[in-house]
Structure formats: structure tokens, C-alpha cells
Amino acid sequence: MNVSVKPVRTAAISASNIDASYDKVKILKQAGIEIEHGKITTLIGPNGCGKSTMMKVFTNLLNYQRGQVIINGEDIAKFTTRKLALELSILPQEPITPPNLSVKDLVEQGCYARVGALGMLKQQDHDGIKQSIHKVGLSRYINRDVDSLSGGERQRAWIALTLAQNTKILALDEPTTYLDIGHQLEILELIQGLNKKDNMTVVMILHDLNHAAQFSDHIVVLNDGKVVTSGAPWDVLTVDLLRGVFGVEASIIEDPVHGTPFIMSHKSILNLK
């Protein structure tokens, strides 16, 4: 009898037993996560818990002292800068835009991540730049200075840069920072659309737990440099977790529109001194 066996699919990103430090202060302590292909995974946790450190580790922006990071089945320790740029696009927290740079010029930088600063862009690269700008809804602003755009428009321009890099994995460190609620939702809906329409694998860091619940397939909770738990929003976001990790007394109901967990916080139980 022939039995068909489904092939085991490797994770987009797998980090295991990671120890990482800043100035000899250990931030991550044997931490590990897995980012599944084609899903939106969000890292959450209190300030200083290690979210950004973990993202810097698996995007090769920070050396780690122990552990292993695998991207698409390959050890990141063996990656060149160009090899990583072919696998993963990164949008850091609070990116700084050089002055007098148009949207087109900014997005073009995403191509140089792949071909190098001295590389010649091909017609397909120029087409990709226009397509990336179109995907984020900035075609009419293609020649506008980035500095003249609103906060939400600037963030969309930066996301277009990552799209021009033409990878299947997108890493976003707090993409909604300093944006008002309307622009936050605009950016998160854009990210969700890229995931669903283009099958982009997305890993991002968010502080707003309700946004994490609404826009994520998978949530990873970090605290004190370790992964506390991970899973689907309904499995992860519990009253006990909010109390133990975030120091908040809260109730959780079902969002009547999206069917996702909706957190109603009542009071802080942090003992701040």
C-alpha cells in the first residue's frame, strides 16, 4: 500500500536558544521563535523585554553569543550581506530619510540592497520600483520629496522600499510608532493586504495589543528576555497573561466586527517606585 507523506516545510525564520547582550548586559536568555511562511507574526511584550533585540538578531543587525538562526532552511551565520538581502527585507524603527529625496529615489534604495551600491539597475528593477510605489498607493507622489509627505505616507514610502527589495519575508520594527490611530490602521491594513495578496511572510513588533490581535495570525510574547508563550491570538491573549506579563487587570471580549480578542484594560497593577 502506497502512503503519501506530505513534505515537512521549514519555517521562514527559526531562532533557537538565543543569548544576546548589549554592553555585556544580557537581554535575550535562551530565547527562540519560529516564523511561519505566509503568516503575520507579531512580537509583543513590555518595554525592555527583548522584542527589538530578537528582531535585530534574526535580521543580522546584532551579533548573538549563543544559539542559532535559520532562514529558509539555511544558517544565517553563513549568509553574506547580499544573501540576506535576497531573503529578507527590514524596516527599522524610526528610519531616517535623507533630505531632498523623492519617493522614487528612496524606494530605489531597496534595489541596491540586492545589487550593491555600484550595481546597475535593470529595466525589471525600474518596473519593480514603480510597482512597489503603486502597491502602497503613492503613485501620484512618486516625484514628491519624502519630507513633504504626512507621517502615514512616509511610512508607506519606506514599506515600498522594502517591497522593491523583492523578498518574501518582511520584518517591521514598530511600523506604527508616532502615527495617529487613522494612520496606524492604514499601515496595518496595507501590511495585511501584502500578506494576503502577495503571500508575504510578515514579522513585526507592535505595542497595541488590540492591533496585534486583529492583524496577526500568530503572536509571540516576550518578557525578561525569554519567550513566555506563542500561538493564535485567542490562545495567547488571556487575562492571566495580561496580569502576569503586562501588569494589567483587564477583560477580554470578542471584537464584534473581526471576531478577534478585544482587550478592555481596567487598571495597572505595576508596582512602580
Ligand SMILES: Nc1ncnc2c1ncn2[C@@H]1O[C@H](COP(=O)(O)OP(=O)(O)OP(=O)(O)O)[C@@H](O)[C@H]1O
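Given the structure is predicted, the values throughout are model-derived calculations rather than measurements. Definition used throughout: the rigid core is the maximal C-alpha set that superposes within 1.5 Å between two forms. Positions refer to the first chain, counted from 1. What changes on going to the form predicted together with this ligand:
- Once the rigid core is overlaid between the two forms, Glu189 does not reach a Cα shift of 2 Å, moving by less than that.
- Relative to the superposed core, Leu84 undergoes a Cα shift smaller than 2 Å between the two forms.
- Comparing forms between the two forms, one finds the smaller rigid domain rotated against the larger by 14 degrees.
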Second form
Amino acid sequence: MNVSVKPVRTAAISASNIDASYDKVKILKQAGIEIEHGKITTLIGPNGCGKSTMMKVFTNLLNYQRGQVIINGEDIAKFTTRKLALELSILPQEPITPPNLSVKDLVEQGCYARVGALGMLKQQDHDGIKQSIHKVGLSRYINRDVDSLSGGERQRAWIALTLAQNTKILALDEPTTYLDIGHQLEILELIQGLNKKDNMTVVMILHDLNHAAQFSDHIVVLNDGKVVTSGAPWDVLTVDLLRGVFGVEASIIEDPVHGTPFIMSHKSILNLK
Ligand SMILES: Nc1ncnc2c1ncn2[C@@H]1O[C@H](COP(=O)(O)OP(=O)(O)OP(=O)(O)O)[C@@H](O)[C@H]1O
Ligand SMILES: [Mg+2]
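Having seen the form predicted on its own, the form predicted together with this ligand:
Below is the whole assembly, all chains and molecules, this chain first.
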């Protein structure tokens, strides 16, 4: 008898049953997430629901009290900082730029994360740094102090740092913050290009639900520290979800260009008082 066994696919990142707290206040409550290889997964949810906390957990920036995080089949608890830097690069929500650092110096840090602080950069690293800066459109500012850049330019310099790290997984917490609509789309198209052409695995956090719909294979919705639903954009983004999770009355139509859900928000039904 010919028995074919389906290969078991390991997720790029799998976090299960996570409880995580700050100062004993529990934020994540048995939250779990699967990030598939070669896909774009986007976390959405209202302010304060735990999206950044979740990303900190599965990128080893925050200890958790319960649960497990597996990256490429290995428990993250056993990872050294260097090993993790070879697997994934991270753009935090509000990265702090050290003073007196040029764009080139900042982006170089992506390479040092990979080779270690005392490591030597090779010609290919220097080429990678220049290419990363070029990809985000900052070549003309390569020697400028990061402090002297506008908010959007600074954000793009940080994205270049994550690209220069040259990992297969990118974790981006609100990569389009501070960017105008043209640069938002440019950065999301760049991320999509890295995913499609270089098969990079991307996990990001976005607030713009139409961008989430357009650029994601998979959307994970967090609310009050729990994953409430996940799946393909058309399955996840519903009028009920917008009402129940985001407190918004909305209509959803089909984007005539991309065929993805397009949300028209009409009215807030949140009661913040
Ligand atoms: N360092 C911290 N110390 C104490 N509480 C924190 C800390 N960081 C976050 N929190 C709290 O944890 C909760 C979740 O925060 P988190 O940053 O994960 O939210 P978020 O979903 O990313 O929100 P946003 O969309 O505003 O970025 C919030 O109530 C926040 O006030
Ligand atoms: Mg956040």
C-alpha cells in the first residue's frame, strides 16, 4: 500500500497560550498567533489592546508568564540575542535614535545585530547598507544626522536598518507611522515586494484597515489582550467586527482595483466619557 504522508508545516512563528503582564497587570490573556512562512500577517485591534505587547513577546523583548513561543521549530527561550537577530529583524513602535548618528551609521546597526558588535563588516554588508538606504529613498541623506530628519524620513531610516539585517522574517510595529499617503503605499509596496520576490515572512501591526486588507494574506484581530478572530481579509473584516471591536459603523465594498475589502467608516459608536 502506498501511504503518502503530508509534511508537517512548521510556522515561522508560533506563540500559544501567552499570558503577559506589566507590573502584575495582565495584558495578554491566553493569546496565540501563528505566522506562516512566506506570508504577510497583520495584527489589528484598538489602541491598548496588546498588539505591541504581543509583538514584543514573540520577538523576545518581553518576558511572559505563561505559554510558549516557537520560531522555526525552536523554543525562543533557548535563543541567544545573536541567534534571534539572524532569524528576524524588528522595527519597534517608537524606536529611540541615539544622538549624533548618521543614516549610514544607524542602518549599519542592522548588520552589527547579525555579525555581533565586534564583528567585521564585509563588502557585501556595505553594499547591503547602501541598497537598504536606496530602497527607502534616503540615498541623498546617507550622511545626514538621523536627528535632523523629518518624522517620516526617520521612520524610513529605521526600516532601512531592519532591511540591512537581512533576515527572512520582518516584524514591523506600525511601519507607516508618520508617513504621508504616498510614502505609506511606497513602504507597503516595498514590504510586499520583499515578500513576493524574496519570499520574506512579514508580520506587521497596522491601524489603517484598508491597507491591512490590501497588503495582508492573513489578519489577526486582538481585543482586550485576546485574539478574537483571524483569517483572510474578506473573512475577518466584517461590519459586525468593526462595530464590536472598533466601535465604528461602517460599510464594506470591494476595492475595484485589488478586489480586497474596502472599509468606509461612517460614525463612531464608542463612548469614551
Ligand atoms: N511598559 C509598560 N508598562 C505598563 N503598562 C504598559 C507598558 N506598555 C504597555 N502597557 C499597557 O499595556 C496595554 C497594551 O499596550 P500595547 O502597547 O500592547 O497596545 P497596542 O495594542 O500596541 O496599542 P497602540 O495601538 O496604541 O499602539 C496598554 O493598556 C498599555 O497602557
Ligand atoms: Mg502599539
